[in-house]
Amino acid sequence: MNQVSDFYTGPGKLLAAIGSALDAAGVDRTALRPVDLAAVDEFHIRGRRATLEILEALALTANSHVLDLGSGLGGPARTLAEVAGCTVTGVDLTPEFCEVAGALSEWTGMSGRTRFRVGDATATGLPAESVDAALTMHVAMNIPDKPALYAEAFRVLRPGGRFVAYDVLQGEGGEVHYPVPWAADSSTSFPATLEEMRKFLPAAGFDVISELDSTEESLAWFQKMRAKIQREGPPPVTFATFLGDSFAQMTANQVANLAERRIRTVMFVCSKPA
C-alpha cells in the first residue's frame, strides 16, 4: 500500500506549507479553531457538513471513545472532539498525514482529545472491543479488501456501538475519470457497488441502520466550491496544497463522474450488536 501513502505525499513539506499559506493570509495561528482548517483537513465530498452528519449518526456523548480508520489531517476528528466533547483516535497509513494531524491538532487547543497513529486501517493493532464508535469517510476506495477493512471495524468496537461507512461507490455511468483526489489512475483506486457494500456490512457482522445516498448534494457542493473559487480565488489553504497541480484537473473530473453518475456518494450507518 506504499503506492497509496506515495500519492498522498505532495512535494516538500505538507506542515510548512500549511503554516506559511495561513500566515501569507494573515491568520493568526494561536486563535486556531478547527473549522478555520475545513477547506483543507476536511478531505472528503461535502467536507464538514459530512462530518456533522456523521457526528449525529454515532450519537456521540462526551464519554466516547472513537476510531477513525484512514484519519487524514485530522479534520473530521478534531470536529468531532470539539463539537462532542469525546476523544478520537486516528489511524492513516500515511506517516506524514499523521505527522501534521497532531500538529494541527495542537494549533487548534485539541491534542488533549485526538491522537494519530500511523497504520493499517484492516489490521490497526487496537484491542478488540476497545472503542465505542468507528467511521471510515472516502478511505475505501484505496482498500481492496473491503471485507478486512470492515471486519476490523467490527472487530475493535464495544458491543452496541456504532460505524459509519462514508464513502465513494462507483456508479451506474461507466469508469471513473482519472485523476481523482484520491488516485491517479485505476491503479490504487478500487471503488465498490452499492449492492456490493449491502453485502460486505451484513457480512462483516454490522446491522445495517440505514443508507443515505448524498450523490445530488455532492455535485452540488462541487459546483458551489468551483464557482466560489472562480469568483472569490482559493482560501488560504486547500487540497490543493498535497494534491499539488493536478487539484484543477481532479476536481472537474469529479464534477464529471457526479453528473454522468459514475461514482456515487453514500453513508451507511450500522451498528453492532449488543
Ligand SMILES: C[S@@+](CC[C@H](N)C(=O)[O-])C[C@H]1O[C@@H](n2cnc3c(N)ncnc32)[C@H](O)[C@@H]1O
Given for the second form:
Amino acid sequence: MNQVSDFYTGPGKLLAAIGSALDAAGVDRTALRPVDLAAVDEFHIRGRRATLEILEALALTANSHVLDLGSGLGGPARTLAEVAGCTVTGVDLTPEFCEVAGALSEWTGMSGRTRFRVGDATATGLPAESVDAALTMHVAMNIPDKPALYAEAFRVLRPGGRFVAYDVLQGEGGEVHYPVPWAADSSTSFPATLEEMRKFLPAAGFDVISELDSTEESLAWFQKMRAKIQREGPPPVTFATFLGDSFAQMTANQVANLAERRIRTVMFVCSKPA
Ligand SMILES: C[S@@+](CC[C@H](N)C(=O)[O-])C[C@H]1O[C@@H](n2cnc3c(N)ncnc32)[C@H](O)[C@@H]1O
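Okay, that one was the form predicted alone. Can I see the form predicted in complex with the ligand too?
So here's everything in the complex, that chain up top.
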C-alpha cells in the first residue's frame, strides 16, 4: 500500500457498512439500481450529473469498451455501462475500493459490463490501443507525475478515440484548505493549474476539443446538496461511510476552497488523432 491508498482505505468492512446503511434506510437491495448508490459511489464534485456529461462527451455506443482511470467504488463505470450499454474496465490503486466496486456491480446487476482491477493509472499494464474511450475523474490530484498519467491514457486509447479528464485544479486564490476528500494534507495532493493542464494534454499527444470550467456550478451543487439534506435528511449512504469523522470538515473546506477560488473544477474533452 502507499500513502494515497492508505488515505482511502478505511478500517475494513466497507461493503458491510454500505449494506447495513441501505437496509436501515429500508432500501430494497434486491431491486438496487446504480442511481441508488450515487451518494456514495459517484465520488467527485457534481456527482452523477458530471458522469452523464462525460458520457455525452465520449460519444459512447453499446459496443464501446471504456477505461476509467482511478475508478473508485465504480459508480461512474456503472452509470456509463447502464446508460450507454457499453463495457467499462476500472483501474484503481486502492484494493478495498476495487473489491467493493466489484460487489456493488453484482448488487446492481452490472457485473457483466463492469470490471475492476487494482493498478496504477500511470502504468495500467493494458495493451496499447485497446480501449475505445477513456476517462479520469478527480484522480489526477493524487498523482504527482501527470505527464505519465496522460501518456498512459493516450497509449491505451485507440486512434480516433476520446478521452475526458474532469479534475480539481489549483485555483488562483491560494493554498488549498485541508483536509479535503482526496487528501488529509498537501503530502498526497498535487492539483495542477489550468495553465499546466493546457500544456500536459497536448504534450501527451491529445487534441483538446473543449475545456469547461464548472467551478460556479460546483459551488451551487454543494449549496443545493446542503439545502436538500436540511430538508430531507442525509441519503442512506454517503462518502462519510469511508471518509469517517473528518467528512464534515472536508465538505466545509471544499465549499470554502471553491468560494475562495483555491480550487476549480474543469473538464477537458480530448481526442487521439486518427
Ligand atoms: C476522489 S476518488 C475518485 C474516484 C472515481 N473516479 C469517482 O469519481 O467516483 C480518487 C480515486 O483515485 C484513486 N487513485 C489515486 N491515485 C491513483 C493512481 N495512481 N492510480 C489509480 N488510482 C488512483 C484512489 O484510490 C481513489 O479511488
